[in-house]
Every structure is written in structure tokens, then in C-alpha cells.
Ligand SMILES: N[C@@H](CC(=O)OP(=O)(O)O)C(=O)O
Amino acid sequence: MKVIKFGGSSLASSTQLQKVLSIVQADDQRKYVIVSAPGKRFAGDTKVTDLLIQYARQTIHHQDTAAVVETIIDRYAEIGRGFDVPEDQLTPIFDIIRHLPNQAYADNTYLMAAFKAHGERLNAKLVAAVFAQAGLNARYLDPKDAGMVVTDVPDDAQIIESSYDQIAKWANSDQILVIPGFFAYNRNGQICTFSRGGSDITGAIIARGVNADRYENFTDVDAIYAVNPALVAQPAAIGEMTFREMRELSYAGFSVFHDEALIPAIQGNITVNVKNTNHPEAPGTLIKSTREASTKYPVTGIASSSSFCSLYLRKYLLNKEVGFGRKILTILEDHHVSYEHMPSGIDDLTIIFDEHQLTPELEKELTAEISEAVHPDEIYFTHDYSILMVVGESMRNRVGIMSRAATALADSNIKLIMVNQGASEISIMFGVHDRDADQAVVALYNEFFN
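Now the structure: this chain alone, the form being predicted alone.
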């Protein structure tokens, strides 16, 4: 029994959906189909989700929405009519789009969440109709009917644990169930969306809930690669990797999965197979709990992300001052700011943040309050900051990985700002200037894979 998920590029048009239909027909174990909203059909095209965001904003500001509504309808119409779906099945979808502004929403954040979620909701209804038109025993299953209940956060919801008992009731279905990704309902029946990568999260939740043998995640690449293909031509494909490796690499910018998307699959110990909708016969990449150590490559993958900033503090005899760290962390907690890492020396420390949670005003407040609390000799924020991750389960059993990595960066004249090895010994983190990040990734790839 398999749960399969298709991303927006796989569902962008009737041509792409024909490939999806063939994939489902090719394996009768593929019983749970998670769908995203239609994505881009070509360069310069607009995703349906982005059109819905525009629709929501125009609705909030009481602007004319006629043009964007017809554009959204046209996207679904092209797909449905490409499979000769009867008009009496398409019309309700079009009506829902037109009447979205007429529904009751708690506030504009819930309105935005509901508008965005309808990209997936309506596409799942349409895909179920296409499957049925093709002769498959398929039906649409709404997240509410599936038993998915989430926390009351309109744009960053979390699944409530009791949901899994309800989802389990749908195990061993004799039908193909088409389920929209990205959203579910809170206890009040309001739509709340998951964070970015939300359809991946839905797929992992359903896979755990029905105790699937495998969760196949179809995208537009043949496999997960050891490095960003935009930086290295024809990089090595990763045949197998562990959940831990995937988490470490996703955290540092691997774009195949949002780093939280696989948590339900990890909890359920469900093997994940990343495959290509356009090349489904390719084996793809398996992600699972354990794997054999590689004798060829000690490193599995290398990634970088520039979405970080740092706060540097220096104070003489910092290491002798009891409560220094607690005072700083209390201030961060009071402002609901989490930190990523905190490398330190005897007289200084650096706190690394995801910079998306900070604003210039908040940085000024934090600087003032921390200065008042601990009286540092020096304190400042730095935004020219990228993190590189070198990840591999096989690194634990090899000597000299740190030396090789540092030497490769030095030979490329790249200055290291920070170095940190994870406690699990499967990752090494380097901090570098943003301007050096791409060159650093290439240098590390050449060292460990060429």
C-alpha cells in the first residue's frame, strides 16, 4: 500500500496530469494520492496558489477581482476539458472559486489561508473527477472527512496527534482516495494551512496514519542530488539516504523537502521514495531510517543557505559570569525569538538566527535590552552570513573529514566565520560570508565527490 504525492509542476496542465494518471494506473498499490495546486506550465507562468493570493488580497482591499477569477477558472477548465470531464462536474468548481469572498472568515489571516488552500482543494476534486472519467475507482477525500485536525494557527498549523487514529480508519481502502495537500481544519472547522512544503507534510501525515509501506513523492527531478545542480553540472545522485541526513540537508537549503515535512514519516518509520513524474521508471532516491555505510563517498550531500544572521557579543571574563547565557535567552524568549546555534569562546559568543523572524526594529530592541542586561564590551548583528552543511552517515567512521573540508575551503581562499560539528557526528557546519557560499559549496563538492 502506497501513498503518493504530486507537486505543482506535475499537475500544471492536462498534459502533465496524463502522466500522473499513467503512474497511478501502473501500480494498484497506489491508493492514496495527495495533490498540490497546479504549478507553472512554463517559465514566466504563474502558479495557481499565487493567483489565489492575489485574489485574496484584492478581496481584502475591496478591489475588482473579475480578471484574476477568470484566470484561475481557466487553469482548472483546461485540465478538466482536456479529459472530457462533464461540464456539470466542472461548474461546481468554478462556482466555489467565484464565491470564495462570500464565505465567513474569522479574520483576514483565515481568509488568506482559505483562499490559498483552495488551490489544492479544488485540484483534488478535479483530479478525482479525471480519474473517475478514466475508469478508476477514485473519489475525493476532504481532510476533514479523513480526520485531520490541526492547531488553530491559520498559516503554520500542526497536526494534532489524535488525528492519526482517525486517519487509520481509511487504511486498506478499496478505492483510490484523492486528498488535497497543504491544509486541514482546526477544531472550529476553519481552514488552516501548513507551512511551506505543506503538501509534502500532508503526504507524510497520511502515510503515517494508514501505515503505508511506502510514501512516493513525485517531483520534477530524477533523484535528490549531492549538491545543487545549479552550481555543479551533473552532480552525483543520491541513491539512499537516512531521515537524519535529509533533515540536516533540508535545514541548510535542500529544496526537495521542507525540513519539517518528513517528520510524520519519520515517526511512522515509512520509507520515502523521491521520484520523477516525467521519468517515473527512474529509481529515484530512497529515504529511510538506516542504510549501509558508503565505502565510496563518506559525504552524502552538501548544501548552503543564506537565510541566517548572527548576533556577536564580546565581554572580558564572560566565561566567569554566572547566568550570562540565561539572561540573553530570557530576552529572546520574551520576544518569541528562537535561535539556531550558539558557538562561544571564553570572552565572546555568537548567536545565529533564522533572519526571517527578525526586523530592523526588533534587532534594535534586542540589542538595547541585551546591552542593558549583560553590559557587553561589543555587540552587533551581521547579515552577510551563510551556513554550509557537509552531511553523511559514513562520516562517523572516517578520519580527516574536517581536515579535508577546511583545506578545500582554504585552497579556494574562503574565510571561515564559524565551524561546528553536530553531536551525532554526521554533519559539519561552516559559517561563511554570503558572497563566498556558492564557491564554497563547489569547493567541498570537488573535494568529496570528484
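Switch from the form predicted alone to the form predicted in complex with the named molecule and give that structure.
Only one chain is given; partner chains and other molecules are left out.
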């Protein structure tokens, strides 16, 4: 029994949905089909989720929504009409889109969540109708009926553990269940979404819940590559990797699989297979608990992400000051801000954050409160901060990886602003300026893979 998730690129048009239908028909183990909202059909196109965000913003600001509503409807109309879905099945979908502003929402954050979620909700209904029309014993299953209950965070929800017992009741389904990704409901029955790209998370949750033999994640690349293919032409494909390797790489920018989707897969020990909808015969990449130690390359992958910022603090004799760290962490806690890393020197401390958590106002408040509490000699935020990760289980058995990486970066004239091998034996982390990040990834790739 397999759970199979199709990303937005696999569902962007009726042509793509035809491929999806063939993939589901080709294997009768594929019983749980998780769908994203229609994605980009070509470079420069807009995902339906982004159109819905625009629609929600215009609704909140009482602006004219006619154009965006028609654009969204056209996306579903092209897919439905491409399969001759009867108009009386398409009209309710169009009506739901038009009437989204007329529903009751607790506040604008719930409104935004509900608008976004409808990309997946309506697509799953449409895909179920297409599957049924093609003769498959398929039906739509709402996350509520599936038993998924999430925390009350409208745009970044987490699954509540007790959901798994409910989802387990759907194990061994005879029917093909088409389940929308990306959202579920809180305990009050309000829609909350996962973070962006979160349909991968729904797939992993359902896979753990029904104890699937495999979670197939279909996207638009033949494999997970050792490096983002936007940076290096035809990079080495990764045949197999461990959950830990993928967790570290997706954290630092391998957007092909959501990092939070690994948690249910790890908990349920469900092997994940990332595959290409446009090339389903390719084996793709397996993500599993253990793998054969790679002998060909010492490193499995290299990732980089610019979505970080840092707070630098300097104070002489910081190392002798009892309570210095606690005072800072208390201030962060009071503002509900979490930190990612905290490399320190004798007189210096850098705190690295996910920059999505901070606003200019919050940065000012944190700077003022921390200055008041610990009187640093110097304190400032910088957003010019990228994190690079060099990841591989094989690294723990090899010496000299750090020196090779540092030399490759130095030879490319890249300034390192942070190095952290920290507690993880399977990764090295580098901080670099944003402008150097892409070149640094290429330099590291050439060092370890060419």
C-alpha cells in the first residue's frame, strides 16, 4: 500500500494530470493520492496558491477581485474541461471560489489560511472527479474526515499526535482516496495550513497514519541531486540517502522535499521515494533510515539558503559574565522568537535566526531590550547571511573534509563568516555573505563531485 503525493508542477494543467492518472492506474498499490494546488505551467507562471494569496489580500483591503477570480477559475476550468468533466460538477467549484469572501472567518489570518487551502481542496475534488470518470474507484477525502487535527497556527500548523490513531482507521482502503495536501483543521474546526510547500507534510502524515509501505513523492525532477540543479548543470543524482541527510539538506535549501515532512516519515519509518511525474520509469531517490555507506563520494549533498539573519554582539569578558546568555534568551522567549544557531567566541556571540520571524520593528525592540539587559560594546542585525551545509553520513569516517571544503572556498575567494561542525557528525555548516552563496556551492560541488 502506497501513499503518493503530486506536487503543483505535476498538476499544473490537464496535460500534466493525464500523466498523474496514468501513474495511479499503473500500480494498484497507489491508494492514497495527496494533491497540491495547480502549480506553474512554465517559467514565470503563477501558482494557484499565490493567486489565492492575492485574492485574499484584495478581499482584506476591499479591492476589486474580479480579475484574479477569473484567473483562478480558468486554471480549474482548463483542467476539468480537458477531461470533459460535466459542467454541473465544475460549477460548484467555481462557485466556491467566487464565494470565499462571503464565509465567516475569526480574523484575517484565518481568512488567509482558508483562501490558500482552497487551492488544494478544490483541486482534490477535481482530481477525484477526473479519476472517477476514468473508471477508477476513487473519491475525495477531506482532512477533517481523514482525522487530521492540527495546532491553532493558521499559517504554520503542526499535526496533533492523536490524529494518527484516527488516520489509522483508513488503513487498507479498497478505494483510491484523493486527499488535499497543505491544510487541515484545528480543534475548533478552523482551517490552518502548514508552511509553504506543506503538501509534502500531509503525504508523510497520511503515510505514517496508514502505515504505508512507501511514500512516493512525485515532482518535476528525475532525482534529488547533490546540489540544486539551478546552480550546476546536470549535477550528480542521489540514488539513496538517509532521513538525517535529507533533513539537514532540506533545512538548508533543498526545496524539493519539505524538511518538516521528514518527521512523520522518520517516526513511522516510511521509506520515501522522490520521483518524476514526467519520467516515472526513472528510479528517483530513496530516503530511508539507513543506507550503504557511499564509497564514490564522501559527501552526499551541498545546500545553501539565504533565509537567515544574524544578531552580532560583542562585549569584552563576555565569557566571565554569569547569566549573559540567559538574559538574552529570556528576551527572545518573551517575544516568541526561536533561534537557529548560536556560535560564540571569547568576547563575541552571533545568534542566527530564520529571518521570516523578524520585522524591522521587532529587531529594534530586541536590540533595545538586549542592550538594556547586557550592555554590549557592539550590537547589530544583519540580513546578508546565507548558510551552506555540506552533508554526508560518510563524512564521519573520513578525515580532511573540513580542510578540503575550506580550501575550496578560499581558492574561490569566499569569505567565511561562520563555521560550525557542532554536534552533528554528518554535516559542516558555513556562514557566508548572500552575494557569495551560489559561487560557494559551486566551488564545494567541484571539490567533492568533479
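Numbering follows the first chain given and starts at 1. In this text, rigid core is short for the largest set of C-alphas that superpose within 1.5 Å between two forms. Given the structure is predicted, the values throughout are model-derived calculations rather than measurements.
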**Prompt:** Rigid core fitted, is the C-alpha displacement of E87 between the two forms 2 Å or more?
**Reply:** yes
**Asked** Relative to the superposed rigid core, does the CA atom of V399 travel 2 Å or more between the two forms?
**Response** no
**Asked** Is P280 one of the residues whose Cα moves 2 Å or more between the two forms, with the core superposed?
**Response** no
